[in-house]
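Take a look at this single chain, the form predicted alone, given in structure tokens.
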Amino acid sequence: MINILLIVFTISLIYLAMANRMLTYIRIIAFQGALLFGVAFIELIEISLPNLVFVLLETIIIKAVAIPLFIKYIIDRNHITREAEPYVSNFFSVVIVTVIILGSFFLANAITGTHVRKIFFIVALSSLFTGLYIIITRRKILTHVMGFLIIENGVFVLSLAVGSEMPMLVNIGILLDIFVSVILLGIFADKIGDVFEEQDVEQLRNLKD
């Protein structure tokens, strides 16, 4: 069951790469933190119960609900328009994502370390190089966002992959990582549309100090 989330994962990636709309890309994060959450649920079973509860919160209503709300939050408190606006058209993103992904795979296989789970890493290297892809090739602030967000999800998938327990210390830190990315790149996304009609990237060439 676990490899069926994990697979569905990394083929909403590739989902992602062909999508134009900003609405969804946020369907995608919540996606993704929802499949996360079952993800947490089997492979985490086993540990401490106060542990678990947290780590299942984290996910299901950080990930999948809090995020993506306030994402769309700002997209609708400054009238950004739905387009993303790739640099890149959706045929070559799809190809590039499936190279990652393949290339992922290869990687993965050249690991002999057996307390490695596979299929978690290349998942989580497929998530972490895809998400890089969104920064650089998409031209909204709040694609850049996602892009983030993304690569915190492939940094919490490989976090699973190096054994059955995850911390509570790694879990504060995964969470505090995400609050304080999420609120300031918001808060710089919200007062950069009181300045420039549209969140476009190449806008802030127009900045001076």
Partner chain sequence: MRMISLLLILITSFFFTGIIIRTKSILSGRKGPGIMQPMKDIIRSLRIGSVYSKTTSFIFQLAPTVYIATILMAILFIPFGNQRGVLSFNGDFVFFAYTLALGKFFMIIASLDTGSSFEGMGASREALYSMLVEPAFFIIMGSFSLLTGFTSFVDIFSAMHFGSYVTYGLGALAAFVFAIIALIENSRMPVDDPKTHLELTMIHEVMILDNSGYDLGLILYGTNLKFAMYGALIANFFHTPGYEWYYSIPIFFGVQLAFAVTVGVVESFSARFRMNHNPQFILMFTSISLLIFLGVLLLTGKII
Given for the second form:
Amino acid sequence: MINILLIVFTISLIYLAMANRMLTYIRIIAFQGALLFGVAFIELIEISLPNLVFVLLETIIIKAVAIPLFIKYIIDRNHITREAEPYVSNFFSVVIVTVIILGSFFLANAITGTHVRKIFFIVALSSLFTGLYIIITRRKILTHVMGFLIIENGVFVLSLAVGSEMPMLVNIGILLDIFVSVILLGIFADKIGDVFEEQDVEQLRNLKD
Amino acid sequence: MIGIFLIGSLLISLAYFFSKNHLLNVVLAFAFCLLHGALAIDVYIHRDITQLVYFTPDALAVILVCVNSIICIPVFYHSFVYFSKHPYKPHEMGLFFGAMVLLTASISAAYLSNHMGILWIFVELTTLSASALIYHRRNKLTLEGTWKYIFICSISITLVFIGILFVTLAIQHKGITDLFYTTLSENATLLSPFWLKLSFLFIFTGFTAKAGLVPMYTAGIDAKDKAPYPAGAILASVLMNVGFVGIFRFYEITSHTEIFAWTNNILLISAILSVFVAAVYMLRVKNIKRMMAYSGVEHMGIIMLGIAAGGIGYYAAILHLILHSFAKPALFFQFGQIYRTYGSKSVYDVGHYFKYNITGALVLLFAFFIVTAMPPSGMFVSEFLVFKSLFASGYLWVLILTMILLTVIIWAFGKNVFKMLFIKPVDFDESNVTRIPFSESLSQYILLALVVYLGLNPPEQLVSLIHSAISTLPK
Amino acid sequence: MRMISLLLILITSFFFTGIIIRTKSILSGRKGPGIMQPMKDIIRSLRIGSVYSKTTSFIFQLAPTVYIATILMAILFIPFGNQRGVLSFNGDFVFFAYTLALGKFFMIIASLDTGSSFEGMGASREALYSMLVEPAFFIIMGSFSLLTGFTSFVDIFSAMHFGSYVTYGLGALAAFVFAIIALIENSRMPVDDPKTHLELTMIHEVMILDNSGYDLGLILYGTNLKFAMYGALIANFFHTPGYEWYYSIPIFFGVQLAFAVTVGVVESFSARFRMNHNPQFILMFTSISLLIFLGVLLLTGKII
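Starting from the form predicted alone, produce the coordinates for the form predicted together with the partner chain.
Full assembly next; the chain just shown is listed first.
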């Protein structure tokens, strides 16, 4: 079951590469949160109850509901246009994300003598690099935050791979997740909306040599 | 004592957030400097004794905590000077000092922690408190700088976290269940080399954002440019040391394994690229603060060259790190005076500085000689030792390349500094130039003198501390 | 017994487009034509003669016949449950794909034969989309033949149903991709809109502008056949191993009905993509089928 959830997670990455509306991005992020809820539930069922409840609440409430709703709120509040405005055409994005997935697959296969299940590693690495790619190639600041959330999801998948042995690391990862989401979204997107008229990275181009 | 220090700094920081009284702010600053000094003395006396499970003051931590407690005194002094010259609202001052206390305390705690997770948490805290400092002036440009700083630091901190996860993969089923640096170091040979390599890549890349090395150096440059100059002094010295500590502690683990040569190559590549980037940007940059920030990139590159070369290079690198932490704040403090005199950050608007502020101009001149490692400077000694170690370990071409790049940097730096000192500025209205008292430059003279003294004639204790900090590394 | 799948596909092809149109009319609140109406239209077309432009050569007259012949040929390979198709040999799925490609090739050169620039444009688009969608088909079939160790349709589909639950997951994913391939190959929404009447935005429809009468009837019926053929292929993912073959017949019709209704629903509720969004949409399914391939590699442990 975990394998299927993780494969669907990877498909959502490919869909992300071809999506061209902010709303689609938000839906994908919410969907990924729900998928991670399922993965965490199956994977971590053996750890102590308070820990499990904490992890599950984080995935379902924060990842799948709160953050997407909040991004939606920011978009409405700051009148952000609905196009994602990539620098690269979506066709190449799909190609590149596919190459990223293939690359992580081959990297995972280069590993010998590991005890981590390969699929976790592949999905985590693909998610990490897809997030970085989204950050590099999209124009809006909010899309950068979304790229960062994708990276966070990848990190969460990776921490689940070691989670049943070291639950403390999962918790630290979740704290990072909450912390950064609150900082980046809560304080910043708000402030940037106040100071700049348009949420465009082009606006953040004044600092240079 | 570390527990008292952490709780005390938290309380002082909280008191600052609610304080609207100037006198109370001064008292709190004194209290914090005393507390930090007490911590430095305490960790020096109780060296290598673990406190609160997660904190072990080893030699490197002791040195850096002492440096931090020396730096924080002039930083607080200049912060008050800064506030006396710039208009502010009372709560802004409280927020600034509170964030400053939090930043300094979490920097020291990061030095002292001997557990990967704890170090990681404190590095995260430095990002948070530093961003409050950078956003102090609350305009478009500072917002941009803060945004970039937070964003890039968040990505790097995530990369470090991934690196830590890889370490846990490397130690799985090896009977190790915790992430203490000492445990990892003792069992280094048991760890799987593949995962260790991967985690070194991620952790190194992550910490370069703090250390100011290629590839993630950009965040730091904007932050140092946009932060008020006393905060810039912290960002450009002791905060960079946090990044160095993060890299160095993991480097110590890998030094006992078969991937040691590989890690050295990674460090070498990053170091040369850092010096190269610094050289390229020094040539074209016209913003004085950014110029100083790029000089920091260059020095971190030299330090990493020393680490990668090994041998005497380890000693030289640590010494260079200490001296750089003293020299760079002096430059930033002096920048505050330049800005007050000319009201501009651009090299084009600044000139004939000797005429308007002779003590400050002398500081700038000396600081230039010291930062570019001209002979009376202590950094000359450490830089020379780095070159010697490079030569000894056979990196001749690296040495030649570095020297050429350093010449370029010295030329570019000197061109700008001498322009600021001696050439008449265009369209400068002399009538209402504020005279800056000598007392404000005193701290900078002391810091620069410290660099000369520590470099040319390092005290016995410092030498032995440095030697014990690098004692675990292979000879 | 080998004729069973051919017969069932032919029966389905009479109703398939009708069900789609009926679904659309119900969803949009119209009374709509009866289920047999598209078939009646086709039969009417088949009864009248064709008109040929003077600039066209024999290729133009030949193409519709070749087109329908290739589709019928391809249908011969479709198995039904454990029952083989009329033709079956190792590697038959490659033959299947290239038979269909041959028909498409003839349609394309026939449309170029007319010398109309609109038709050339449509042919170019159709060729591009077929080219993009072809890897998806081959990667999926290739990964299933890697998974099962067989290379013909019937063996692959029979062997697939005795694996772990992951096999079923991959099978469901593959069924989904096949459904999309069917939509793209038949030039339906969201890639192409059969109802559009602006030459600039048409794909398949613009390619057959010059065909009339009997030829047009063949081409339209070809679409029905293709739908039924892909539906049969999808139904094969759901058949019941271990039971008598006639238990699979209700499943077959159920899947076909569900497929037709899904197409109708999709066409009712979605708009066609902008032309420049199509390539990435189609490419996405190649990427998804690559994921299926990677999943199979992981399952079998056959790693490079």
